[in-house]
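Take a look at this single chain, the form predicted on its own, given in structure tokens.
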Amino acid sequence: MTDTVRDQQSSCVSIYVYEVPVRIWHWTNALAITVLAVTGYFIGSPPPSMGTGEAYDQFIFGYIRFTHFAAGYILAVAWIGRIYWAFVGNHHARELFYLPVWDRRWWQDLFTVVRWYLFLERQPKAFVGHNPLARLAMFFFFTLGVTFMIFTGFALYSEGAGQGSWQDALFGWVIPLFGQSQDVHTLHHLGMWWIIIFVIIHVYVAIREDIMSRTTIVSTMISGERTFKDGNPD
């Protein structure tokens, strides 16, 4: 472990975990997903009325779609940057992209943490990075989920961009893979709820851990430092 700072007035120990690019990506990503979820919901379930006047005198839905597309581009570019940082950042930056399923101890810790979240286990050991359950959830709900949303999103966007566009060249194959355009629309919409469910659980667990566990969670993604309230991590 590196960058360890011990508070001389208490038993607290702080370890630098999340580097600046990871933290910037996290909050940029959170904002982009919020905008995408709100605008995506209206695109999939438009309101019955667009206000006063004729529809052709307004551009409300056009603004909604533009905002959705802009946020989608931000999400995709940020995701490419996050993948790059997994190669050049510290080892915590890579936890999002693979699961150590070959490690017996990882599985043991996973079941212990599951019992902890179900209030069936006393305080488990403190982890410097993501605990095994968080890592598992991040990989399946977020890493695979966001990748799926980017691919299906740009595939649907390619229909408007037209044949010969770079969106069509890179993602046009996605639509026939899943059947037809409406099938991809449905899967993209379901993917939105997949990520929303993850976000709800993620926020709940982060706040719960800050209150009940030996380590800081929310503040770590602001300062980059994880503080262990009763000394060194296990």
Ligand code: HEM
Given for the second form:
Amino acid sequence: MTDTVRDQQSSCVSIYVYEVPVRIWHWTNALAITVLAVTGYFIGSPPPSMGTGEAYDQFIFGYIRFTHFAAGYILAVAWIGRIYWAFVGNHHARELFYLPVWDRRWWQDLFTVVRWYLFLERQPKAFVGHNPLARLAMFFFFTLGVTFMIFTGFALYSEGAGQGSWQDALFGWVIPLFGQSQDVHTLHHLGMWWIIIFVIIHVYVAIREDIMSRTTIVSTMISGERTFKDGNPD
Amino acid sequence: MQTETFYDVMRRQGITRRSFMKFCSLTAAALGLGPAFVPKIAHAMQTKPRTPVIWVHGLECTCCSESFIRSAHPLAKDVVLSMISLDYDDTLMAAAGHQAEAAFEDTIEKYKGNYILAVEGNPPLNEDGMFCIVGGKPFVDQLRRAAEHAKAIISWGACASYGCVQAARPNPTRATPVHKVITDKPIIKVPGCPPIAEVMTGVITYMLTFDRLPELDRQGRPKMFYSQRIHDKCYRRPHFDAGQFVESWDDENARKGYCLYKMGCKGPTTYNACSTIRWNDGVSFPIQSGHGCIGCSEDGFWDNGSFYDRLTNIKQFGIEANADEVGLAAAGVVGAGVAVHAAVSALKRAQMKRQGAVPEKISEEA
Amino acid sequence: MVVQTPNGFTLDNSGRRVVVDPVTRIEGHMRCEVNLDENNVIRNAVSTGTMWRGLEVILKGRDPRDAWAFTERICGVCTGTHALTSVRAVEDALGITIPENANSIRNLMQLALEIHDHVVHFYHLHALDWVNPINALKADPKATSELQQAVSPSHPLSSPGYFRDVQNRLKKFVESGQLGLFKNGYWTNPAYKLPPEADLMAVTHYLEALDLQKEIVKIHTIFGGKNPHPNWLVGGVPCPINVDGTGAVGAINMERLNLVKSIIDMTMEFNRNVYIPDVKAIGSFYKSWLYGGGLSSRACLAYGDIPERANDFSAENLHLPRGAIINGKLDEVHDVDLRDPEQVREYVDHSWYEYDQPGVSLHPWEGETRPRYELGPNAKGTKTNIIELDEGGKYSWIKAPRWKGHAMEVGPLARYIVGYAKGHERIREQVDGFLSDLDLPFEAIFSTLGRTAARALESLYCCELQLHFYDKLVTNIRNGDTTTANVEKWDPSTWPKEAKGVGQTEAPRGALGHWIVIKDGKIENYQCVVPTTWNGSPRDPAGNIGAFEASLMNTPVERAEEPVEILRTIHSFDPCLACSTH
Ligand code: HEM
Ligand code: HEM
Ligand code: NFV
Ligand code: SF4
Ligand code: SF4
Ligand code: F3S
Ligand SMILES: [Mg+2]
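Next block, the form predicted in complex with protoporphyrin IX containing FE (HEM), ref. the form predicted on its own:
So here's everything in the complex, that chain up top.
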């Protein structure tokens, strides 16, 4: 699929970048990760003991963990859907999964963007899809990060599901790979911070770009349209 | 050579057929097998000569042997007198010096391919192996010699299985687990520091009874005893799910037997049978006696941070901080960076606006 | 070459050299070499620790609250004693006091270890030096039954049928041709002196003790969750007490206390009816074999243990005695101060370690552990195939600790000699009673037999102390005190920037000390000086020999190629090599 240039009359050009499934995925994913980070944090450091009644009366920690696992499943299923869309969606849908490291132009653009962020460029360059720096960050922080979280998350889940479960068959090998269960917990936990760091930068940049760059950003992820404020999609 | 079977010995001890069968069904139960297996066990015990066992010791603390002799079913004396033939074990054998070495060689020569090698402790490889010397030579030589003709090897405890305390950082002697030295034999890891007595005798009797190796998991541990975590069958688990934790030693919650998660319990990350079989004939296990599991049957548990932290320090990076401390620090740095960047951006923007060079906003066009 | 050691022994290494390696029926790896003169009498003795793991190196930089678990793994036989010493060292450094209940529970655990270790040592590690199981086949079960009833009228397992069953089992075992643990023993050696009936009785008790020992340790399981290697806690004990509240089932409650009591009773019975009578019965056949005294008549050391009140380690408060005897002067017992830089110090000149300078010793707070393996110039063989060691050079993984420069014997015999010398009532009563039953003079205590007897007597005394602390615990709970841990200084932020401490216990094998230096919440230095480090010590630069070596001196050997006498005396110390080198 190619970009559809929707509106040519105004100086303000819009291109349809993010198709509906990508947008639905994006916000589902953002929500799942928020829930996972909050519940995950509590799994590592439980809130103060609550209630003194019989244990069966309450299931607080159980619910925290259940919510984590439910969100984990949503995250994983959505991620599979997103991977599927990389094959059938427009070419922006593929940007998340590889870096065109063989493309000189991409490297040049990358340096231009870096200079822009270092306040060395007066004018930002506009991109239809992700700018190269964003793409780089998304690939390393997000694509690899979320895959790692899913693999380690399901490996940990397989410990409860038990040997012989499908989770164990698919992900059980991850545990000895990293040493033992405690190591995987620690790495999974560190992975959370890895992703949180991505989110901090990502949200900042999204809002900043929205304000400072030549294109719409935040609304793009809502409407799917990339609007070029100066009408020049290049 | 006349060989005596387990059943012969029991009969001659005055044990009746009935109590023999009862013993067999207890064994079946201890192994987690149904009643259908009882005749099979009985048959095996009535016909087999005692399997020779060579039990060698490397760098270790001998607690695995100590644990072994605590076995209640079967009793250690019955194992040693009637089930196996413990032909070499430096901790318990009568002979010493040359006579001990001769017993070792005799057994290997006579039972090539038919004896079980039990290894307690591990060989150090630094200093040409001379951090552990037997008969004037490195222990690793003795280990290799015994392994050469063994039918199978049992790695007792955390030492033989993973290296244990002497292999903890910085592992000054390069203490090395058995499977990294012997690579061409089936090895059954029975981890734990030490393993539970009945798990040890359970593994041996399984091999004698069914004449095969127990089914092993990915890490080479018998599935029958190591396929679940302490946490999966911990009797304090309802308190865990309820969010009821011991908050500090000897507090009200400790007295009520709440979950020890916040005291650093490693039950959620430890594969062993303590919470079911329990220790010393079922009397208790660490958690029941108020202390968290320290993860003693897990690979490298000594270097996984304090026994009292749930979020343990991160050894992989040589960092003296846990995941939250590292993460929060990193997020803090990034957050500060973002804030500075935002401030500079705002300044620049204001500057440019004054110069009239700012790309116009959509609103201005509407 | 003949040399006179400063501590009073004449060494002559000109005779035939006999090597025993591995020394078996001990914990860990040990080698022993002796020179025999033309009459097969030992004139030079060399004892070597042949393993090293580096726990002191491994402990550096770790959390002091975790140290108990590491040091506990120094040994699974005296399991727990290192852990207790460790928590005491940390508490001493940080000024942490423990509740009375924790003191009673720790004592119950330490005493259980003491008893367990002594029983297993006597029956399963030491007995085969005195008892010939093959000879037991010749015994008349009826006569054995009579013997049993004579030596121990209240032991219920004494019928002729009982002994016949055991004998039959033994017979079938031997006839099977698979001799297992008895293979290649010295069963035709005339050094064995028991009549067949005594042999059969002892073999029977070997089996009874094997069954019983697993019960004794259940006290560890109750309070510490498992044995070997129960759990401990800086500031108290991890097991809470809850005798009548909600959830008591997860704590020390009435059922648990009853179990403790029943174990104490059972253990006491066994010690009274089996262990002590056996040692007396066997001893009576070996009364004339009074070799092996070694250092015991000259230099004994005990740190003392089992505090009556919590947090008080003054000698008066300790049930097991503290003191040092040197130069054979029993009428002058010196006090022992583990902080004094002049008292406990370690040399490494003949050990496989190095200090910056040769010939110096270090107090454990300044102690160093740097391995350096090398054979002396006169050793025979190669680096990885030792034929004969050279005791003139480095020859052991054990360091050489000295008390004010003296090589010392530690252990049950040393404790009993110190206690006797200090006038400890119960100890005097026990020792006098034992000697008069065997019709032996006091000097007979300075022997291999004396060492074995002191261990048995101490085992019974420990049972009595267990009963005392059980009562104390129950009384304290009845009075409303159920506290088991002090958590005021649990958090490292409450600790001083730097601190030093020392922990002490009387381990089954003798005086045990751990010295710790804490800096910024982490272990800066950790040094253990362990009972078998004392007893198994190699020579020091002045030429003093250690307790093992001294004990072998001048012992005649029946058959040079069958080292049963060497084993008998070395075993009487209950050597623990994993401990000694750690
Ligand atoms: C947990 C939170 C979030 C995560 C993990 C996340 C992740 C992602 C990922 C992976 C993409 C790339 C989409 C693709 O190429 O298919 C993306 C794009 C985007 N996200 Fe997020 N996002 C999160 C929250 C947000 C929030 C809160 C905003 C708005 C303030 C936002 C705005 C955007 C925008 C505008 C894009 C498109 C960027 C572009 O066009 O280059 N995201 N996000
Ligand atoms: C971005 C995604 C995720 C984040 C931020 C996250 C975060 C966390 C954190 C912080 C912990 C606590 C670890 C510890 O210290 O012990 C945790 C535990 C866990 N997570 Fe995740 N997680 C994510 C994804 C997943 C996924 C996809 C699964 C799969 C179902 C999963 C399953 C688990 C499990 C099973 C545990 C262990 C729970 C326990 O020990 O009780 N997580 N997670
Ligand atoms: N020597 C020694 Fe130990 C003891 N008793 C400890 O301190 O044996 Ni394993
Ligand atoms: S595994 Fe643990 S218990 Fe077994 S010998 Fe090693 S240190 Fe001792
Ligand atoms: S005490 Fe430990 S093993 Fe038991 S439920 Fe709590 S965390 Fe799990
Ligand atoms: S510490 Fe070890 S003994 Fe069991 S409960 Fe944990 S695996
Ligand atoms: Mg030391």
